[in-house]
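Heads up, the chain below is alone and in the form predicted alone; it's given as C-alpha cells.
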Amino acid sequence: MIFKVCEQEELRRLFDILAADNTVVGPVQTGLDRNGSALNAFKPVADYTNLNLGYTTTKLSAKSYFLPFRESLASFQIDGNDWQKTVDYHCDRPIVFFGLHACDINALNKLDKVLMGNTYPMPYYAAKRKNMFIIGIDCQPQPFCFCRSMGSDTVLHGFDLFITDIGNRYFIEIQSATAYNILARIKTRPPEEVDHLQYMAIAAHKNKQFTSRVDTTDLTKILDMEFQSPVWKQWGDKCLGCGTCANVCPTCYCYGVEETVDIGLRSAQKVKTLYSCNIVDFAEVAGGHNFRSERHTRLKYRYYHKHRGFVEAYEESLCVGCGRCGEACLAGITVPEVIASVRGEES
C-alpha cells in the first residue's frame, strides 16, 4: 500500500488528465430538497468545478452504471437468407468514477462476488466493471448511515485511488499500478508525520459521528430462531410492496429477462430489467401459483437474503449500511428498526 499527499489544486489537474481521454462520472448537485439540503446524483462531468466532492449521499448509487435498470442483452435480425446476432456490452469507452464513498465501493465488491465470482459470470456486468477507474473519497456519516455496523465505512480494495481531505491537502491511498503512473503526472509527495496525525484526527472525528447502529452479533442465528416471529407480519402490514428499497439499494441485483419476437419472425430482442423481491409477482410461477403472495413474507425474505443467506454463502452481509432504503421508503421502514425489533429491542 502506497500513500501520497497532494495540494488541493492538484486534484483539478488529476481530473483534467483523466477527463482528456475518458468519460468522468462524479457527484453533481442537482437541486435542493424541501429542507434546503443539497440533492446529489452521479452524472457525467466535463468540468471539475461541477464536482461536489463534499457531498453527503446520493439517492441512487453508482450501481446504475454497472447494472442499468433496463439493458438490451442481445438481438437478431433476418435480412434475406442471412441472419445477424448482436450482443452489446455497452462499455465502448472507459469510465472514471471520481468520488465514490467507501460504502458504494464495498457494494460493488459484493456484487463482484455474485456476478463475477461464480461459475457463470455475467459478461455484461464484468465488461463494465473491468472498464472502470475508481477514485474513492472519504465522507461524513449522516444520521441514517449505519455502515460502521456493517463494516463498510472503510474499504480495502475495489478502487484505484482513495482520497481523504485533511485540510488544504489530500491524503491519497494508491491501489493500482495505473493509478500510480497517473499520479506521477501531478505534484505529490510522501506523507509526513503531520499528515499522519491529521489523517488520524479526521478518522477519529468521523468515528464519533455515527448515530445509527445495527447490532449484528449472532444475527444469523437470531434470524433463524425468529423466522416465525410476529414482527414480520407487523412490518409487512406497513410495507407497500413498491420495490423502492431495491431500486435505491446499491447491492440488489434481482432481475427478469423478457424476449420479444417480431410477428413476422424476422427479428427479436432479449432485454434484462432489474426487479424487486418485494413486488407482488416476484415469486409467481407458470400456472399462477405465487410462493410469496403476502407482503410480510416478501419483506422477510429480502432481509434474510441480505443478512442470512448471503452471509452463509460469502461470510459477510449483502447490506453496506448506506441507509438509502430507509430514506427512500414511503412507509418509513428502516433496517436498524427492523433488526432491532427482530432482536426484541427498541431501535
Second form
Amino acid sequence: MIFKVCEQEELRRLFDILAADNTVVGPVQTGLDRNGSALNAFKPVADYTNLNLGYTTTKLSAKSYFLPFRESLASFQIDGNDWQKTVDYHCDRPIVFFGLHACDINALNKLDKVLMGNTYPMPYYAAKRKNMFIIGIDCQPQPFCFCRSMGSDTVLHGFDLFITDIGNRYFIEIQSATAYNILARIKTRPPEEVDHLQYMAIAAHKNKQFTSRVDTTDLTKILDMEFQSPVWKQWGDKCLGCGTCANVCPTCYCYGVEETVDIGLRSAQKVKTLYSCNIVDFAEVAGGHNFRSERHTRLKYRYYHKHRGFVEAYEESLCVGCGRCGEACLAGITVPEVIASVRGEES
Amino acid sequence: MDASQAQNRTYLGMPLARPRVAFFELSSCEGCQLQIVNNEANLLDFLSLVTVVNFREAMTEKSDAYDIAFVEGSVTRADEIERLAVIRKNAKVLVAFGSCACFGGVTQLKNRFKDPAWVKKQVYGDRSIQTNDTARPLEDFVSVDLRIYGCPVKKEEVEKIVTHVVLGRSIVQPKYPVCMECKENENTCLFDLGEPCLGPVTRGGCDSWCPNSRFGCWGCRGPAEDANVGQLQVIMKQYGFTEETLLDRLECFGGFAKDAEQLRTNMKLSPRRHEGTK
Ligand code: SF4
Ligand code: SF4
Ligand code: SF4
Ligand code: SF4
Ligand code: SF4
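Cool, the form predicted alone is there; where's the form predicted together with the partner chain?
Below is the entire complex, every chain and molecule, led by the chain shown above.
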C-alpha cells in the first residue's frame, strides 16, 4: 500500500485533471428536507465547487450508474420477416466517482461477487464496473449508520484512491497503478509521522461515533431458528410493500425483464427493470400462483437473503449497514430494529 | 375506413388480428380519449393496427359492429345505463377506460354529499337536468373485462395494451405502488419535503407523474395490489397531516371508496360527510 499526503487545493487540481476527459460523478447537495437538513445525491459534476465532499449520506445509493433502474438489454429492428438485434452495454465513457464512502465501495465489491464472480457474468454490469475510477472519502457516522457491525466501515479494495481529511490536508491511500500515475500530476508528498498520528486520531474518533449497531453473532443460525417468529408478522403488518428499501439499497440487484413491441411494429425491446422482493408479485409464477402473497413473508425474505442466504454463500452479508433503507422507509422499518426483535432484544 | 386500411398486418410473418374498436363516453371530460388523438405520429400507427368504427372525438361515421369497446366516464344518468347495456351486448371485450369508468372518478365526488338535490342545485341551478343521485363505475352495471387506470390514462400504457392485444400477448399492469417508479425517477420523497402523498398505496404505471413535478399523488389509479392503507394512515399522522387531508385524497377519484368509508366511520363522520348546505 502506498500513502501520500496532499494540500487541500491539490484535490481541486486532481478533479480538473479527471474531469477533462471523463464523466465525474460525486455527492451534490440538492436541497433541504422539511427539517432543514441537507439532501444529497450522486450527480454528474463539472465544477469542483459543486461537490459536497463533507456529505453525510445520500438518499439513493450510486447504484443507478452501474445497475440502472431501467436498462435495455437488447433492441430489435424489425424489417418485414427479418430482424436485426443490437446489444449495447451502455458504457460510452469511463465514470469517475469522486467521493464514495467505504460502505458504498464495499457494496460494489459485494455486487462484483454476484454479478461478475460466477459462471455467467453480467456484461451490462461488468462493462460499467471495469470502466470506473473510484475515489473513496472518509465519513462521519450518522445515527442510522451500522456499517461497523457489518464490517463495512473500512474498505480494503475495489477502489483506486481513498482520501481522508486530516485537517487542512488529505491523507491518500493509493490502490491502483492508474491512481498512482494520475497522482503524479498533482503535488503530493510522502506522509510523515505527524500525518500518521493525525490519521489514527481521526480513525479513533470516528469509531467512537457509532450509535447504531446490529449484532451479527450467530445470526444465520438465529434466523433459521426464528423463521416462524411472530415478529415477522408485526413488521409485515407495517410494511407498505413499496419496494423503496430495495430501490435505495446499494446492494439490492433483483430485476425483472419485459419485452415490448412499439406500436408501429418497427422495433422491439428487451428491458430490464430493478425490482424488489417486497413487491406483491415478486414470487408470482406463470399460472398466477404467488409463493409469497403475504407481506410479512416478503419482508422476511429480504432479511433472509441479506443476512442468511448470502452469508452462507459468500461468508459475508449482503448488507453494508449504510442505513438508507431504514431512513427511506416511511413505515420506519430499520435493519437494527428488525434484527434486534428477531433476537428477542429490546432495540 | 378505406380498403387499404382494412388490410391485415403481419408481424415477423405472422398474420395479426385486426380488432374493430369503438370509443364511447359516458359522464367524463373526454380527457382520456384525447390522450389517444393527441400524438399524431403514433395515431397513424394506432390506426394501422385496429379498425376504429366509432370515435366521436376523431370521426363522424358510426357502427355497432365492434370487438373492443373503450368506455370512458362514469354512469350518472338513466340513459347512460341503457347505452352501457347495449355496448356490453355488442362488444366482445369491454374496457373501462380511465378512472371515471373504473372507479367513478372525479364525478363520484358528489356521492359524499348528503343531499343530492342540493348538489344538483349548486351545479345546474334551476335548469332541469336528469342526473342520478350518485356517479358509479361501469362495473356496478355491466361486467368489465379490462381496466385501464388513470386520470387521464397514460398514452404510452394504452398503446402498449393495444399492441399486446393485437400481438396476442398477455396484458400485464403494474401491481406495485407509485413509489416504485418514483424511486426509479430519483425524486426526493414528498414526505421528506413535508408534503402528503398517496404514492405508497396507489397503483403504479403513471411513471410517478405527479411526484415528478413535486406534487403528492392523489390516488387517481386506485389502490395498488395489497395496498396497506391502514399503515399510510399511521404515517400521515406521524408526519403531522390531519385525517381530513388523507380523507380528501382517498375520496378524490373513487378508487379508495372502501377505505374512505372506513376512515369516515373512524372519524365519526356521517357516511355522507357534508351536510350539503354549508
Ligand atoms: S420495508 Fe419499508 S421501504 Fe421496504 S417495502 Fe416495506 S414499507 Fe417499503
Ligand atoms: S439493506 Fe439497508 S442498510 Fe443494508 S446495505 Fe441495503 S440499504 Fe444499506
Ligand atoms: S432478494 Fe430482495 S434483498 Fe435480495 S437483492 Fe433482491 S431485492 Fe434485495
Ligand atoms: S413522493 Fe410519494 S410516490 Fe414518491 S416515494 Fe414518496 S411517497 Fe412514494
Ligand atoms: S402520481 Fe398518483 S395522482 Fe398522479 S398520475 Fe400517478 S397515480 Fe395519478
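Note that the structure is a prediction, hence the values are computed from the model and not measured. Numbering follows the first chain given and starts at 1. Rigid core (definition): largest C-alpha set, two forms, superposition within 1.5 Å.
- Once the cores line up, the CA of residue 184 ends up less than 2 angstroms apart between these two forms.
- Once both forms are fitted on their core, a CA shift of 2 Å or more is seen for residue 261 between these two forms.
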